[in-house]
Amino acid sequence: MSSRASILKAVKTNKPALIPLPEINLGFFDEDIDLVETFIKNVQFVGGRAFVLQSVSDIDTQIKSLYPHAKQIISTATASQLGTVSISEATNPHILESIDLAIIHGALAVAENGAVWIAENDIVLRVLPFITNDLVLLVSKETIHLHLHSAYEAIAKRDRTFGVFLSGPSKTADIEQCLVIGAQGAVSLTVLIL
């Protein structure tokens, strides 16, 4: 028996019994707050920005005013007509390195931390929200959840495909505490709330 096989056998033999997850009273976390206002405040706290729009027809006007120099734009959101680059599942992700702006529909948002859930169906290519220079997420007011517990309940009902919570632009800091924005993803994140 190889070392690997003997280690795996020992792990399997000595596996502890499963215990049920604790019951959590989610009512304990309920607050009577303005979800949109709290969401905007927390998006700003993590380095992003958020705007409430009056109608779908305002989306492209707002994006043009925020990103007037964006030329290479991918829009996977049907509400925006600004896309200049088309992609499909067959697109080689390596050619996306020059994308200025990506516009993506967010399935839901979380007021607690300013996060937006984007699902694989809304991004076409998994790399898109991370490789773009700037990122715009479109979210409906009705899909803003108070906290992550509620958001997890909502996404638990989905088909088990790729999805990710994004909160603010990409950030990292080394041990010298030098903050770098856009190190592993978008340099800016804007959320447009409808």
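Just so we're on the same page, rigid core means the largest C-alpha set that superposes within 1.5 Å between forms. Positions refer to the first chain, counted from 1. Remember, predicted model here, so these are calculated numbers, not experimental data. What changes on going to the form predicted in complex with the partner chain:
With the core superposed, Leu8 shows a C-alpha displacement of at least 2 Å between these two forms.
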Given for the second form:
Amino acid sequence: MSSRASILKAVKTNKPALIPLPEINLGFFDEDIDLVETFIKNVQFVGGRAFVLQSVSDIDTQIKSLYPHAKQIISTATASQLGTVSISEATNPHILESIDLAIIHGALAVAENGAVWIAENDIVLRVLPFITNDLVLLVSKETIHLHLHSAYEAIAKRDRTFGVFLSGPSKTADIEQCLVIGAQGAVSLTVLIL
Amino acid sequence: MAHADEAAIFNKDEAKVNWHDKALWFVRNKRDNAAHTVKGWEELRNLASGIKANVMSNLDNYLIQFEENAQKNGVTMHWAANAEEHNQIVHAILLKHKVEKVVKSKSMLTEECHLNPYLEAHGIEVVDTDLGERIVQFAQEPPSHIVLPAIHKTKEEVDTLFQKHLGTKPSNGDPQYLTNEARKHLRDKFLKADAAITGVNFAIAETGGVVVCTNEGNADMGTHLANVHIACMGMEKIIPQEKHLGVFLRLLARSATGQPITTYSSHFNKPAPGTEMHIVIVDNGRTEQLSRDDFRASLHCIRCGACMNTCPIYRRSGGHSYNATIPGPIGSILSPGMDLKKHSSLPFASTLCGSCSDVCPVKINIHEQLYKWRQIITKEVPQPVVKKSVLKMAGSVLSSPKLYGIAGKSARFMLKYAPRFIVYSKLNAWGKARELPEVKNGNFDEWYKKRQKNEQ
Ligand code: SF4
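Got the form predicted alone; could you also share the form predicted in complex with the partner chain?
All chains and molecules follow, beginning with the one already shown.
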């Protein structure tokens, strides 16, 4: 018998009688809070920063003042014109190693944990939000959800390839529990809210 | 060696033990703060526990559904009955692609299967890319904690290891400098790797996708740069539907480190164009644990580490003293199921205070299972005489549900009512070298008085 067959057979024999799957009652998690404010607070808590911008035309000015030395820039967001390097699906991801800054549109955000959902079609190459030295995410106010339950409802109909909830810059506390920002992924995260 | 003897070795360096104890308690406090800010936290725990119970009762069907959906997404599926088969499968995939260098992100399963030495013996370079895991890999040690692999190492020890393996300058253990150097070193490894191996935090039956959580971004740096991704999972990682991630991801990082969510929660469904993705489903003793009514719930574990951080024994004995892949309270109920004789001392490495069960995000009754293992072990494995008599007393307490409820919250009962020579005898390692706290008259006396009245 193959391992697959023997494992499934053993599971069938050893499992207990069927226990029903509980329903998630969202009423338990309802809260009347300011979503933008909570989101900003949580982005800061996880080591990032977030600002509300008045208009789309402020985006590039803001990014330039925050990252004045960035030269190799990839922008996959249509709202920013700062990109200096263009990529396509055919680009070898290894060349992104020298990228200083990536500017990416985030499909939605989550107030309770400061996370932004990044879908594959917003990044062109999967490695982009991780390999870039610094990261800017653009998020629209209307897409900030209270909690993850609501966020999962919103992305339920997507075409599933790859996606990531990203909350804050890369970090580690593996040396004596001292928090160090900038482990293997992006060393800083800025979320611009419009 | 029994757990208490191993712990005695760790306890030789008192300053380090004190630091270890405090550091983990600090993490436990962060967990509390995070949990308290979530509306409906207890409801989340109830849901998580209920979902996992449903998973165990329907696991074969969920596994089949998961496989079907993953295959539709273009993922190649493999099944391994044990550690050896798992290692052979992974090796065969690497051979097929002529892989010489592999980067690996954190996976307790590959630790359990001893994948690294297996691949290294076949001439493949394996680099653990989580910083803590890289540190213990340099030290040629196993992780001592499932979330904080190098928590037993001082920064000076890390400094020395990095000088030796990475040629860094002496820095007195400057965490910023050392992390930076590791970043440069690991970037190079990511760019040169031919394949990436990851663990799996959650596997979703409904979609065939897997979710991998990290704070460093190392799983993503590995998988998105290499042409082959191998995700290794214990069969208990299944959850029924994607919306259940809402429940588990809200619990996981808060319970682990007090973060509201890990920095990266990556959802892998389809391999990127031109690349391959493989998933290896591993049994290795899990179906057997599934058959045990009393211990089945240990398979609900989502590996957050909270039970370790809160455990007074773990904090003062260190992860290595358990001599098992998964240390701490949860390890002490999983390991006897794998090898009862080898791990027979582990269920005794507990005060049965119940703090582990209190913090567990999926509500595993850890301390009750520890007690149940004790009963089995005292019957089946020869015990030293004194331990037996202590156990008898514990047994009489624990067999009375009411008294157990009171005593169970702390070690108060044993401290107060066990004769001093037992608490402080050489054979009770936990009374050694320190005066245990004085027990104030409290609940127990009240209860005892009431009980006497009722009996009259
Ligand atoms: S047993 Fe519970 S507390 Fe311990 S690691 Fe597993 S999920 Fe976390």
